[in-house]
Amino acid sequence: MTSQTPPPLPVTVAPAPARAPAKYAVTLSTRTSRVGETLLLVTAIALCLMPWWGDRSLIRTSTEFLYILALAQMWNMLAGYAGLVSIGQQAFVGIGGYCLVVFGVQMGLNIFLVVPVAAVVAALVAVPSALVLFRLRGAYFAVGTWVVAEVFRLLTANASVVGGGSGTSITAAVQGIPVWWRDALTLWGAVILGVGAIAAGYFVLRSRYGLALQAVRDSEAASGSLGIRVRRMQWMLYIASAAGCGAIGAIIFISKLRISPSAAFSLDWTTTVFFIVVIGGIGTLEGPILGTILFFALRGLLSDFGSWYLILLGAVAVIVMIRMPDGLWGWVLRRFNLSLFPTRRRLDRTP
């Protein structure tokens, strides 16, 4: 007799409950970014109210801080996002300053209305300059921008109609304007340029144009293969940066009330913002803010050391560049993942 194995009983497996597909969303804003936006707004309001609660020395220092910050943001957008390293942005600062002489002193236009005019004039001058400069690449482009700035300086120094090499005074254009109003309007213009440069950069970099700019910064060849018009993007940013520097130049020399070719087209304007952006963190919006704060702090601490001031300033720059190649804010971003004005998109899972 043989034993037979009974057939296995059928097993019924209950189907797993259906799961809803996970949903994801691309986000830009974070809790930290909301804090940053609030701080920027509160700071702008406090600065606008400063003529009623601050003394004249504080107002002038704040004005200088803001126009240096605006210059740094202009250069940061140009070099940090468009990949155009310029050492000749002082050309447009000088053009903006001399618009005060032509339109304010000689033509009698209100000196504060000259500021937007200076932006337009600088942008128009940047167009033919770009036709020449954009034929160059890399270091040749950087040297070319400096050559253009020197050409403008020499032309201005030999133009007696605007004071020649010795320069001229702008006090005639501010006669009749009370000192309080002159200081307040200069400060408000600097607030518009300084805070506005941060806000405009934040808005642009969070748009699709910002994605294109960051792609151009990372690789021109790769972004061009994706259909991005690289030269067009760089061209537009170069013109916008020139317009901003022109308006800043007008604000600078409204506060100084005297202009000369050596001061208006000085290489110091570019070397200062170069130090600020590299130390703070190039390619970030927070970097120039931190770099400007550090620059003014070091200037206040080291100004009594005479010629050692520049040596110590250079030593700080070298140490930071060696230890923190991405700048101070780049180190903060890498170490703590902290960004007050984030421009990178994140893929978050929604509940």
Second form
Amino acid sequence: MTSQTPPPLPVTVAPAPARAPAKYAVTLSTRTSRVGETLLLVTAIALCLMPWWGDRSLIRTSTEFLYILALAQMWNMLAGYAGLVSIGQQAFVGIGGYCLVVFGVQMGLNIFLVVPVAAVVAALVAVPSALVLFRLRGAYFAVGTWVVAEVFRLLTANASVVGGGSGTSITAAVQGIPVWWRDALTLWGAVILGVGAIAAGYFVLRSRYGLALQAVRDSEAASGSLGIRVRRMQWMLYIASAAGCGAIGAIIFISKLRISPSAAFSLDWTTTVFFIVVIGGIGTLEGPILGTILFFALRGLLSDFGSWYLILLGAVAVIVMIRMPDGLWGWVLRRFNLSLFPTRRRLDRTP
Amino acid sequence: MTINDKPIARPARSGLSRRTLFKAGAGLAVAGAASAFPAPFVRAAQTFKIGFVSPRTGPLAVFAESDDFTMAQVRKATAGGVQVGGRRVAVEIIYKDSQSNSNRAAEAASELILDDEVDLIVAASTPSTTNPVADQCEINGVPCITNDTPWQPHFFGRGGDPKVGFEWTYHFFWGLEDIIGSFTSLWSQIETNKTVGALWPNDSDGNAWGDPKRGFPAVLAEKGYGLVDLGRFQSPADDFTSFLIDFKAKDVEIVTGVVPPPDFANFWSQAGQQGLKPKIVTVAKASEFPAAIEAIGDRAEGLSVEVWWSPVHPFSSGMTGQSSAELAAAYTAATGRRWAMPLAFKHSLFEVALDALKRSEGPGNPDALREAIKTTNYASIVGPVNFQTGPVPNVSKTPLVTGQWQREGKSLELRIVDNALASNIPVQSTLVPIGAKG
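Show the other one: the form predicted in complex with the partner chain, since we just had the form predicted alone.
After this comes the whole thing, all chains and molecules, with the earlier chain placed first.
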């Protein structure tokens, strides 16, 4: 605020009507959003305490659920908010996984301390990748990300120090850790990443950066003309997403115990989250949660049917894409205007 | 697919299980309520659960073709339960698909260990399934028996130390020394210029076979063979032109390798188009299966391959009493398909598992089961299995011979043509150069 208040505009106020004028306010929080926040917090606490109340089977499934959810949020952040469709996020999952081999098995660093290291390494690798990729747009960008991921896969497959194409076991680095601690630490890592991805997305998207991001998603040209530095926003998100995927990759392969280039840099990581985000609802924070639940439910029910499982999964994706192009949560949002983690500002009439 | 002999009571659980949550979540209120008040566990302790991981789908699906037949045989053999230390124990097999993918194999093993709480895991068919499964078992303290991966990629590929070995995981199959010995013995049967072209992919098998010290190159040089090796290729591969140009330029007469079936089909049809005419083609993995051979068609005649089991192998099953020939005939009668080598190896996994079970203290006692597996001395359908006599701890070796696909009426039959390393297995024919009318 400047010290000198500008003189009021000469506006003649119309005589007051019989009824008081309706007042409007821009709101972000709603009753459901407070429910959403509480639910997230309670769930996070319950998950963190799971090693004391759940059995190993539940811990393992929760860990897997959380890292897939985190991965889906990372992809959603790029595609749903920055307008960057990447089909090469497996590059960073793989790099994170291979950090376990280099720093954990070979250099003897505690395997759980490798997780943050993996995030840093993936972010560092993302910088030169982005330099190349950001010269491309749209579909070319998507194909470019895949090419980058394949390059990393082939480089790793030819690096005999990390086992080359045969891959390598990381059991040696896990051997000394008691089972309870291994399960608990893996779970906590996954909770930080999974719940953290939602919380971080929630707070960032409600800030002015979030407003800018959503503008970028809707129209790069229009938001650019409004003074948003579009490329810089996309850069930041790309690198943040890479760091997230790197850390998730490390958590994934701590639970898998064996890594090979074809497993680490598998396109499956991206196609799985693609399915989850598209089914759940792209560009919402709730969508990936719903999508992950649906994915796990379908997998649990159908994965014993071999190839039919994949055909059914594909059929579900096709049907949802045709009937509900903005995903299940997109449908909920339109139908009931219900949002657990609202990131849109809305104009509400105040009483 | 889960195969149950009979309804099994739920095992005891300390906390809330994934299944409980899942069922409740799916709205199966009845199931949810039932698992909240689990049945008494008297019977649960009497069920021995075997987890079985195999590549049912994916590029290696051909290895798993006989799985359903084998499981039906095991179910029948254990229908009345198995006698363990004076009591009857029911046997349940829980089958999981590895999708020919090591990520999925690790997940399947971990589900079996944590969700199904199996007593033993058996797994087979190439390192992409056996290695991740064995790693999960080793770290979670669950006994594990695997086969159908040469023992070096299995043992050294998992960072095994020959002085220490592994605690929970046991493996039986042949090794690189056998494949090298039998291939070179086979090739010496006919006159060639001794120039060998190699097709070794960049995977666990390819890297082990092409390893300069432990693999083929050292032995080939020693025995006077020239080697044309263009390095490890990435599988799946659809263009082998660079290999073919080099093989032709260097006049390769013997082609060898360890190649997934689809890649080899590409190589061999391109070799035909581009005029490479080797006298001998001995490629493992790709030409082990009748289905893959039929897919190649007439050009498959004369391909040779290592043979780990055949209907003429002089062994019989301790589980069903069948001889090798009887097992192959029963399989064809039941499924209409021709025999393939994994048939007997899958069968033998369960033979060794049941033998160990009989000598153990039953379900819920992994240490006793591990001791029983460790002291296995068993005559199986694929030969003797004894983990004390292997080249490294935890490994037992099975015999290896070589065979050739030779015309017999309309179809091609795999006949054993060389038995230099296992003279107890009879030879049926001799090696005929490809293209020569034998």
